[in-house]
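Below you'll find only one chain, the form predicted on its own, shown as structure tokens.
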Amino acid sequence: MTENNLPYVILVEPQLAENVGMAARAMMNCGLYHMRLVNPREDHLSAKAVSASSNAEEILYTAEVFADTKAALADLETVMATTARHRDQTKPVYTADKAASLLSEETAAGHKCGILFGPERTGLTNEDICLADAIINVPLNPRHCSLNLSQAVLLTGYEFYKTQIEAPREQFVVNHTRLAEKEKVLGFCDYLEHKLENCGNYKIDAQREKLVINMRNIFTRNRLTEQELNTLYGIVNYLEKPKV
């Protein structure tokens, strides 16, 4: 997806320049670049805002400023409004991940979309929300479900970003080594068992089989690397040396 097809992040009457800057940072984290501001109280290009953006100032420099919410939404085709409170309005209410999936489909189809965020202290008004097609509500701890502006942008933006990438669900990082082949792992087990031949329960036939199985389970289920195997060999050799 090109930058032109990404959703617009619309901040309605943000109060503090720092919060606008941090929202820009959150947007950049999530690959969102289009910011619109509705009647901001402070200058979004101030030193405070730029500093808070943490190298995402390009979003601030290209941000569009509008006098009211209607003007900020005029050229958009799909708009979703974020709110943590129940509103007496008949609209679809989506979780952030469901909304992200729908917005991804809309933007992929070439539709211009936007996500509305309200002022830090009060959130969006009912008048703003009635302009949106749907509501995004994030189910959080009911005892404390409010988010600051940049948190709300990051959470919602991240759900959209996940629809645009194919990140592996899990990785096993081995850095400058490689996973040890089973032959090498079992070779170490044989080596260790040989060292234990005259030790404790290993000398008792009834105990040896269970001990061997337990020990092999320890080393085979942990995906040892070649470097780790070399370290284990070194430890055993060190412990075996007579101490002066």
Second form
Number of protein chains: 2
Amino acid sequence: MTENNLPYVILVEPQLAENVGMAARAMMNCGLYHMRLVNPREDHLSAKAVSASSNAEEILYTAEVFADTKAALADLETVMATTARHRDQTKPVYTADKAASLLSEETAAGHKCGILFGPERTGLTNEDICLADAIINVPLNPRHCSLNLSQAVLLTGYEFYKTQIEAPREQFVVNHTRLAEKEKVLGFCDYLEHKLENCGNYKIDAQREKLVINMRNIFTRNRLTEQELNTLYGIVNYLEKPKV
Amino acid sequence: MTENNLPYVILVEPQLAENVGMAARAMMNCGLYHMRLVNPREDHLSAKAVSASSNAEEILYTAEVFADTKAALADLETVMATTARHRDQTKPVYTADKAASLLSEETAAGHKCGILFGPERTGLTNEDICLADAIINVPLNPRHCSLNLSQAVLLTGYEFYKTQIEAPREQFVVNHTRLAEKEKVLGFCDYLEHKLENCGNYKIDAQREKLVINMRNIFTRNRLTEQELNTLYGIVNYLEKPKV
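Form predicted together with a further copy of the same chain structure, per the form predicted on its own context:
The complete assembly is shown below, putting the previous chain first.
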């Protein structure tokens, strides 16, 4: 991810320094580093704010402060405003993931972008929203969609972060060992089958065919590692040792 | 969304009642209602917890408490464990969105599912993780991926919530009015053009062709509503009124 052209997170009239700090932490979680503050009520460099940022204080120290929203977005080309409530304005409304993919395209094209967040209690005013190109709405339970400021920053930033990485959505982690080849897995099944044949249990004889199928299903479908296969051999050998 | 078969959110040994309350709030945001607590250190029904839940206290009141993790997931069919750090266990690792789509399929198939979250400071132990079918990893900035408990619940829950809704990712909101038909938009352009012709400015004559194209581009590409078109007519008429 290039840090050169990332969206600005613009907090409009945040009330509590602690919330600004927590928003900085959420930004850092999502690889966003540029904060702008419009007329913050408290000092965003106070000990409270720095402590709440939880090691993301570099964002607070480099934050730019503006007297009004218009000034904070004067040099930006694309601005989106986050709102929780339905607004009476004629404007495109995007879900957070759709907005993230649009902002990703915009920043990749070299456009300076910003995301507006309103004050904790009231959210953005209509006067601020009408300055934005579009509205971002995070889809949440309509019975309970109020988020605190840092959570709104986190969800919006998280969607943007996902557009910037190429992480596999699915991995199978194998540490200090490797997946066992099928021959080895089936070799263990044969070994176990042989041990069972010799254990002298007539029930097993009667159900041999079904047991073999089940056993192979059990041990083939869960992608055993070589280490785990050794563990299974150990278990079988331990079980057949005569009790002292 | 049916509330009958939703994943259980299982908080293992949460330390602070306030964090349990905030996790309940995040669950409610995401339409998740079933909380299970494993050996919580503080009372999850304390005033602190209820206050932090911010009107999601019904989740706290219906939460089930268990002595250990095994008991908390005994009746579940699919369990996923959230971790921030890389773990030394052979298990599938899914991003939060991939995990959400799998959990959505599982719950739709009638399987009872659970998502495990560890204690605030330490996260889940390896003993707890090995009880789970898979690991969920929320993709975040590797420089700063620590989340507090409620934020981990929020991001994981948010991804699940998105699988449960069919919201359009993009809307164009038009309130108390409708989009103007092209004929009306172009009619306004003609009107404006006519007005400009009559204003006696020789510069306009010289650049008429370009001006007409620009003007039509400006007014056609932003999807004007009928109300906005009336506003534009009003502006033009106001401008041409002789100054008193």
